[in-house]
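First comes one chain, alone, set out as structure tokens in the form predicted on its own.
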Amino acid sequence: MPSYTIALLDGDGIGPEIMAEAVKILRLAESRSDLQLELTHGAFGAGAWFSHGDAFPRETRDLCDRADAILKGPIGLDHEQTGKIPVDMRPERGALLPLRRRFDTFANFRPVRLAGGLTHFSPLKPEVIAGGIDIMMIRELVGGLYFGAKESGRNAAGKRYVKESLDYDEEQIGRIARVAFETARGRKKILHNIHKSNVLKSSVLWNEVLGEVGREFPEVEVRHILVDAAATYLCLNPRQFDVMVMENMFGDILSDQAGGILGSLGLMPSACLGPEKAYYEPSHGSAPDIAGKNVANPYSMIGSVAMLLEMSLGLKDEAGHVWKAMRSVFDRGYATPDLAGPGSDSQTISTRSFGDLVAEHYAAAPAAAD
């Protein structure tokens, strides 16, 4: 019986609530797939700083080192609580970026999916998204402005200043480009390259290296588009996109915009892959204002489980069943509060109820053939 260790980093705010629903699905996958999962929780984020004096404690680092895959909840607390944490120890700088650096999780996959029957969740006009949306955003995750050198202080004139460096080399660009081309080759064979080469030298190099890698994939059509134009077209004509590749900060911003066109960041799971290990996480924040109220949408967390099952454990069929199970909840007329807005015909359900309904449908799915 195959055995895997999964590190569970619950995170802050709504993290523990949506992680509990993810665990339901992981346990079902375990029982359906003749494998053994060791699920171990680790402190991570703002809460970890308050309890351990470190947003990414040593014991959590050791747990992640041992794990076959990592499932991470959202991190961060409200402005007042965050202000009590030293700037360089706050969860993004003190936990998230070190996690990415530690495992070199350079390839971030963010599926932007809204089935044709669910377009009422989107704020876009029905004719703009008729037939639904299916985009795979691929973001470089360990380079660029977020990981460049940082400097602050006072200059010779006594004025406060800050300097941050946007760094990429050809190897970093080449490996994410190759991931993007391989993904596009398996889909519609169209790759949108998102850049800002009319201003940024980093984008000039990005485009050069992407073009060189593209020679290995002659069947894939590359369409170059400036990042500001891409932001516009995500609203005006999102169906033109299939696979999009971009550098770190562009990907951070555009993927959040993509959550907006779906109707909620609660519909945005993600996978962060490195050479040897991956972690999986919802793309949204920790929403401390609704923590403990049993109203958070666990779709992104459970969708991250589906990605983990496929991409780290090789259980593609089981992952497919999980996606279908989540879709079934919406098809039956249910929605969490973030999606059941004014005028909605959906019946509002809680975090736990959503997880229970997904588990019910998943449990009824046909098991893999022996």
Ligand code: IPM
Contents of the next structure:
Amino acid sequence: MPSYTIALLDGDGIGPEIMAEAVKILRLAESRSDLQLELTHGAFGAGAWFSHGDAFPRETRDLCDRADAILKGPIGLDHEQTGKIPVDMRPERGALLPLRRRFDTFANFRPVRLAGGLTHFSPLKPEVIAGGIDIMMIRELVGGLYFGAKESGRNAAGKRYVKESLDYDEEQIGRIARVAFETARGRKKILHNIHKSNVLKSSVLWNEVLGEVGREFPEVEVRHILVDAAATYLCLNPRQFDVMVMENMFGDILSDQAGGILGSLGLMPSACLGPEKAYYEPSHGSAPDIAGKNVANPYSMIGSVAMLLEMSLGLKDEAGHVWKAMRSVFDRGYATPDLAGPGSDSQTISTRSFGDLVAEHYAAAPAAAD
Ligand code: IPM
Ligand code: MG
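Next, give the form predicted in complex with the ligand, keeping in mind that what was shown is the form predicted on its own.
Now the complete complex, all chains and molecules, led by this one.
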């Protein structure tokens, strides 16, 4: 029986409670498949800084090194707590970026999906999203402004200044472009390339390299769109997009906007793939204001489990069943409080109940051997 080690990094705020629901689904996947999962929790994030003096402690790094895949919850505490941590040790700079760098997880997949029956969760008009939304945003995750050289100080005129550089080389662009073309080839064969080449030289090189890689994929049509225009069209006509590829910072911003058009960042799971290892995480923050209240939406965390099952364990059918189970819960009229807007007909349920209902539907799905 194949055995896999999964590192579970609960993170901060709502992290532990949504992770608990994700673990239910992982355990179910294990019992339904011919495999064994060793699930080990590791400290990570602001809490880890307070307990270990390091937001990404050595034990957790070792655990991640040993693991076949990593499932990570959101990180970060409120402004006051965060203020107690030295700037460079805060969970984003002290844990998340080092995690991305350690495993070179350059390919960040952020599915932006709202099934036809769930369009009422979106703030967009029904006619704009009739039939639902189904976009795969692909964000380069280990380059650009996030990882470029930074300096700050006082300039010759005595003024405080800061300088951050947006670095990419052709290899970094080429590998994410290839991932994007491969993904587009497996879907509708249309790739939207998001850039800002009217201003940024980095986008000029990006487009050049993307064009070169594109020659290997003649069946994929590339549509170039400026990042600011893409932001507009995501609202006006999101259904024109299928696969979108972009550099790190553009992806950070447009993927949050995508959460907005779905109705909640709670509907945004993600996969971060490197050459050897992948980690999976919700795209949203740790929502410390609602932590421990059993109201957070575990969809992104469970969706991240579905992506892990498919992309790291090769269990595509099981992943499909998990997605379907989550849809069924919504189809039955249930929603978590973040989704049920004022005047909504949805019956709001807790984090735990949502997880239990998803598990119930998933358990009822036909098993592989059936
Ligand atoms: C994301 C998050 C992170 C990012 C933060 C927490 C550093 O917003 O994954 O989108 O900016 O990449
Ligand atoms: Mg973000």
